[in-house]
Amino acid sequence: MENIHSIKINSLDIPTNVFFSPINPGYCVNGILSKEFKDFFIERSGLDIGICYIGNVSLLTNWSSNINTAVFSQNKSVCWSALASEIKKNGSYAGIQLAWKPEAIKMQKEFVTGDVLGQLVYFRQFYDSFDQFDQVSTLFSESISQAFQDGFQVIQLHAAHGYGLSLLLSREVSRCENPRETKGARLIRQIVDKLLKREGILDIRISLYEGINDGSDEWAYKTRLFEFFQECGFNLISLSNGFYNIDKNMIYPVKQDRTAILKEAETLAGTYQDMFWNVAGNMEFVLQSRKAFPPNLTFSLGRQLLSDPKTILKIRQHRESEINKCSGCNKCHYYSYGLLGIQKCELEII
């Protein structure tokens, strides 16, 4: 039984339901794309990867998560168009994740905070003072429209991991029991209402569990939030976990956590069958199991495609023994280690 197959989302025929996760590899200077940056994504397109996402692209320089982040507004359309074209030429759909890290929020380098309550106070101060709805919504909507014009067929809004949208949507940060009443919901409405033209796939990434509390009360809140996203016209909801300033291990689960949030993703895909869902977190092990899943559930791989870009191809060809497995060397976590970009993997010996 094969669980890797083609899918159709909003009239787009996507070759497989397995995607390259939105990853920020670094390598940029002043937000400008380098050859190394472009080659990184071109190398991980095609090869039975349905969508290749350019990860964590900041809308403005002062909204970047770190100094080596790509900035959408710093690069000309011809540059983005060329990269999208190369990805499509290889056989994947070109995706781009647009992100907003507010200037007021500083991303910590430590993997786990020693002060969750202190971080929560910090987040709430940002939430309570935020009033830049028109500026932020205009930049998002204009960038989404421009990205579609530049040849990207899939646009993902980064609303996970403690970035601006995720903080404004969070129950713990907003103290709102109804997600539709949050400042984040108001901002999302403004973004989608301002879009000049809807085409391709509109995707949004959200942290199912944020790590601020034990997560026991997040499920009901998030399902109501997902219904809101569906009403706003999103075609795909991408599930992740964690906030950077709380616990990065939730964002990047270790090998033992192979099926983190997989059961939740299956439940959502089965319940909301007219919406497509994506789940990440060591999904290569799940794909190798060849277990059947709902047809509207898709999968993302990150670190494993750093160590072996041909992983999906090898799984489909039953060549699992040839896969260069992720060794867990953590050289992809360049920001936490004070480096300028993702380092070469130390491959696991098999």
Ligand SMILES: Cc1cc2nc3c(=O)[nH]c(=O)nc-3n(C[C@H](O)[C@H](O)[C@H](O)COP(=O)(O)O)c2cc1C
Second form
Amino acid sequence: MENIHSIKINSLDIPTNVFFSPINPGYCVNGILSKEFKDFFIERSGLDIGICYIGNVSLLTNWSSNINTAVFSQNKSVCWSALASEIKKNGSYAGIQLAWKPEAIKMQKEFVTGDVLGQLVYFRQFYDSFDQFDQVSTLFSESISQAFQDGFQVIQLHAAHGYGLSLLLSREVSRCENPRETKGARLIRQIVDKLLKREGILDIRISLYEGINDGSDEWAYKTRLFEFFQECGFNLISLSNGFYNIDKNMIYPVKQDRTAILKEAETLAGTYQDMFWNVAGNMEFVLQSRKAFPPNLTFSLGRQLLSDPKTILKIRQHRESEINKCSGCNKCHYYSYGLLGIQKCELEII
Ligand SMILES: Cc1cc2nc3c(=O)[nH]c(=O)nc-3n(C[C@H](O)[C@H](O)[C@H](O)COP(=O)(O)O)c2cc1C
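Next, give the form predicted in complex with this ligand, keeping in mind that what was shown is the form predicted alone.
Now the full complex is given, and it begins with the chain already shown.
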């Protein structure tokens, strides 16, 4: 049984249903793309990767997580177009994840916070004081249109991991039982209403479980939120987990923990068949199992494609023994270790 296959989303024929997960590799200097940055994504395009996403591209310099993060507005259109075109030339669709880290929120270096309640108070202060709907929505919608014009065929809004959109959409942070009444829903509505150009795939990434509480209330709430996204015209909903300032292990599950939200992703794809879904977090194990999944479910690989960009190709060609497996060495977590960009992987210790 082959679970890697081509897929058609919003009339785009994507070579496979396995994508390079949005990754921010660092390497930029004051938001400007470096050669190392561009080569990183070019090296992870083609090779049976359906969509190659450039991760965490901040819309403005002061919305950036750190100075080594790419800033959309700091780079000329020709520069983005050239990168998108290289990715396409190699055979993947070019995706970009647009992000907003509010100035008021500082991203922690620690993997796990010792003070969940303190973080919640901090997030709620941001939520309660947020009133810049026009500024933020205009910037998002103009950048989405620009990115489509620059040649990206897939635009993902970063609404996961404790970034601005995710905080404004969160049940725990907003204290709203109805996701449509959150400030985040109001902002998303304004963003899509202002869109002038929409010719590819509009995608939104969200953390299914945030880690602020035990998660028991999140499923029903998030299901209603996904129905709202569908009404807003998103073509793809990408599921991740965790908040950066709470527990990073939920974002990047340790390899032994395997696939934290696969069951939920399968259920959503089976229930909402008009929507396309994506799931990340140790998915290389699932693909190698060759188990069949709903046809509208897609997968993302992050760390495994850092370790071996040819992983998908090798799985498809039944050359699993040749895969350089991610050893979970954590050298890719440059920010937490105070480094400027992703470091080379350590080989798997067998
Ligand atoms: C070094 C590194 C950088 C990442 N950067 C981003 C990012 O910019 N945006 C994002 O949504 N997720 C980011 N992630 C999370 C990945 O997209 C992915 O969801 C996560 O690593 C789990 O998938 P995996 O088990 O295949 O690695 C990053 C992960 C790593 C390891």
